[in-house]
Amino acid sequence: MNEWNYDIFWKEALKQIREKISDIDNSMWFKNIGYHGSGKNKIILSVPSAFYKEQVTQKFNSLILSTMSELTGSPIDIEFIVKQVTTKNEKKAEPESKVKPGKPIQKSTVKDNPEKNSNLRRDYVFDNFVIGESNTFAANACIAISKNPGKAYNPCLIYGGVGLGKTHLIQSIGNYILDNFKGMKVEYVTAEQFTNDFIRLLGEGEMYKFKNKYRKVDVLLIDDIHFLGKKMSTQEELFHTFNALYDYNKQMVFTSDRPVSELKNLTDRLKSRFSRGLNVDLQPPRYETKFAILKQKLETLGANLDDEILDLICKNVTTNVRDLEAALTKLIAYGELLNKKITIDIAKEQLKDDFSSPRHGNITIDIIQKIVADYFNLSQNDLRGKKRTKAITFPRQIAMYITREITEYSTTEVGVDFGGRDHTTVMHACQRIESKLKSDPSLEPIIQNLIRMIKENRINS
């Protein structure tokens, strides 16, 4: 198919895409995408900056691919190139070749083997994963696994809160193995996709396809296994898949938002399989790591912000890497779209809502601590402090237990907000309250009353 044909298809694809997206997305992103050329089964589109390239790829790549494939009647690849546009009122932009590049993650040979790793993101590699004190153990374990699949730490479970890099690490393992072990079959899938495949093929009477897909691999990577709670049939199938792969020394890596012991509605025998190998946790990054992450992100995007702005972000975003990068992306987008240099005052104004917005449906740990402390005639500082008297320890354990019950905060995040305690302390507190609930009938109504007060506080705030 010649270039003229692809040009026609792109124009039609744009019309269809604009009917599916908002006016804001169209104005912000698609008006800045241009047709540049084509190659064999490939269309080349231009965007004005590396920032646009990353954002469009993340937000709309699958939409563009599916629309173009439907129009052409065959699979097609998309390549984005940075081609900065100059208007009469603008100073000529610096050519792309002079923009300081990020780490050469695009040189991976994974790009040359799309049929082997259609679910893997090509930019998730070890080279651009920033290692700090909070994730050194997990990162080094994953590197060791990728160098000796099936031999080192099998199986492996990586657990931690949302946005700390679990998906980045597990996909980095897959990408490294595809690059360095020719002929190895790698399958990356989320637990939700695994479940959907199971249900669909079971309903179609083609379970042999499911078994061929998941039991005839050298490396199986499953993300977010906490999704499997209560899905007993899927758990049963994963149990047998696990045994089949383990018996033949095939590498398995899983991720979860919490330790195995805290995974609810998961069968004991599946928990025992996950616990059989190495379990490593990811914790929220410290200041130095956060700063390094932002610096690398800027370098990759060819963007620039003053260090005092990065310092502002690092000191005010205490949750996870995802929120950290979201704050940075927002500032870069503001500067790109309005053609403004980001000052510290602009940064404070644009990020004020991000810095103050509560998470998890407006139920924050601060609210829980306040309600519980008031109920027991204590202060929030008592719950966060180091005192270990029974009058303080018991309410503190209740507050931790309630936090884990009604929010999605991880044990690591809870520990940080309760005076920088270790996640194992939070796990122990929850276990103590669960045990006491079984032996003391008077405790249940107290906890339910506190939960009701917390939720009413959220609604009225």
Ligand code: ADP
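These numbers were taken from a predicted model, which means no experiment stands behind them. Positions refer to the first chain, counted from 1. Between two forms, the rigid core is the largest collection of C-alphas that superpose within 1.5 Å. What changes on going to the form predicted in complex with this ligand:
Positional change of I76 between the two forms reaches 2 Å or more at the C-alpha, relative to the superposed core.
The rigid-core alignment places the CA of A391 2 Å or more apart between the two forms. The Cα shift for Q55 between the two forms, taken after rigid core superposition, is smaller than 2 angstroms.
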The other form holds:
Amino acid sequence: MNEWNYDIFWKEALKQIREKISDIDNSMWFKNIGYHGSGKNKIILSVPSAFYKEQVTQKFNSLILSTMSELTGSPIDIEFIVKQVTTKNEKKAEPESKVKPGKPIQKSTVKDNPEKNSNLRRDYVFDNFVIGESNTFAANACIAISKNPGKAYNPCLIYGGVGLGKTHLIQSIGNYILDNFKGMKVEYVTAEQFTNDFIRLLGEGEMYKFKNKYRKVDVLLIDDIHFLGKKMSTQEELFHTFNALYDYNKQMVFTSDRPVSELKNLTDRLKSRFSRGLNVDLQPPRYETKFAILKQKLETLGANLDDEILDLICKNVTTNVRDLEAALTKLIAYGELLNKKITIDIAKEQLKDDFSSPRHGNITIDIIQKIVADYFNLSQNDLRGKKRTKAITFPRQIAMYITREITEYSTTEVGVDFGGRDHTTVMHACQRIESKLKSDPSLEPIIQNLIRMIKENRINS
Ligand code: ADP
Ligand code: MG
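For comparison with the form predicted on its own, please write out the form predicted in complex with this ligand.
Once more the chain from above appears, this time first in line as the rest of the complex follows.
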């Protein structure tokens, strides 16, 4: 009997994994992974195409690895082999690529790097970051920083909503510097990893290890600092780390999902450090940029879709690049699995749920009121109530204006939900905001930011 038989473990792992992932991930990815065989400390799984292999490796490798290793009690390697589903025009299975599971996929355009920092994804590079109106400033700042670390803009904070390219950009800086400045030490972590390291090493009485890791670097990149929330001692430590590096002109770059001024739980002194250098924002891409991103993604994947279909995706995905890529990935997966050419009708059918939900589906007047009220430090009742002080009227008008902009509610419905007001009041409110938008340029970013928070359904604590 084969000493290495992980079949049973795989069945159990699948059960556990299914509890952790969404139904969509399950039906799209896991239903198409099969058990193929086992080797020494290795499980061999089959997937229907090279594309699947790449996607599954990227998305789920670590989840599968950790689940399997936990179940078997020892580290396990995974190998994916491509076994195409049998169809009439069956092709031969592709030869195995050299990519080893457990490592990030290396794109052909990406050079390998001997000093590579294991935390950096090697496919997050400037070469495949599409620059358009929505991100020109941020991208160019990042390129400038990469060419002149510690000198161009220090520190730099990149902020923007989910899926707009913050992680891609901050990691591109890391990759560029590693490739072009031999000997420079680059540390990339998420704020979550930073926090965990701090708590763990402090607990183990090994703070010197923490300091070695974070203070003896040339470039410190910390992603998602909004995660710091109310963790005061971690914030304190970050403050000291910041000062230590700043004094020696070491480059620091941070990302956040909102501008520093809106990071409510951050201490003032840390806020002032983050705002000291350059703060740049990322906006959702416009049509042309979305189209260019899809084209580039297709090329990288070696896949093809008609422009008509890309046009459909660009017009309907209004949220962010991650959703844009997800729509593309879903269509390619569908085509590969069934070995079918994707037509516009198939695309519409396959994507109809993705298109309908983020736009209006979960945006209610209630959510808009909560987020706008929270932003202006008011209560939802203030927005619905009768008070007519300026401090309340203006946010109320903004909330009404946003409701009309991003939902299908009629002015009558909006009036009812804002404390039983008449529809003419709503119309008046929208006119007021529109004319203020023309006269006061500082209003537009506030409204755009609120809309983004509403679309992401993000309520601050
Ligand atoms: P964030 O960190 O802001 O949530 P990510 O950097 O993870 O967003 O980006 C989400 C996905 O979109 C990634 O796969 C990233 O490569 C891709 N992406 C975002 N912006 C661009 C762009 N301008 N060009 C190419 N890919 C992009
Ligand atoms: Mg990110």
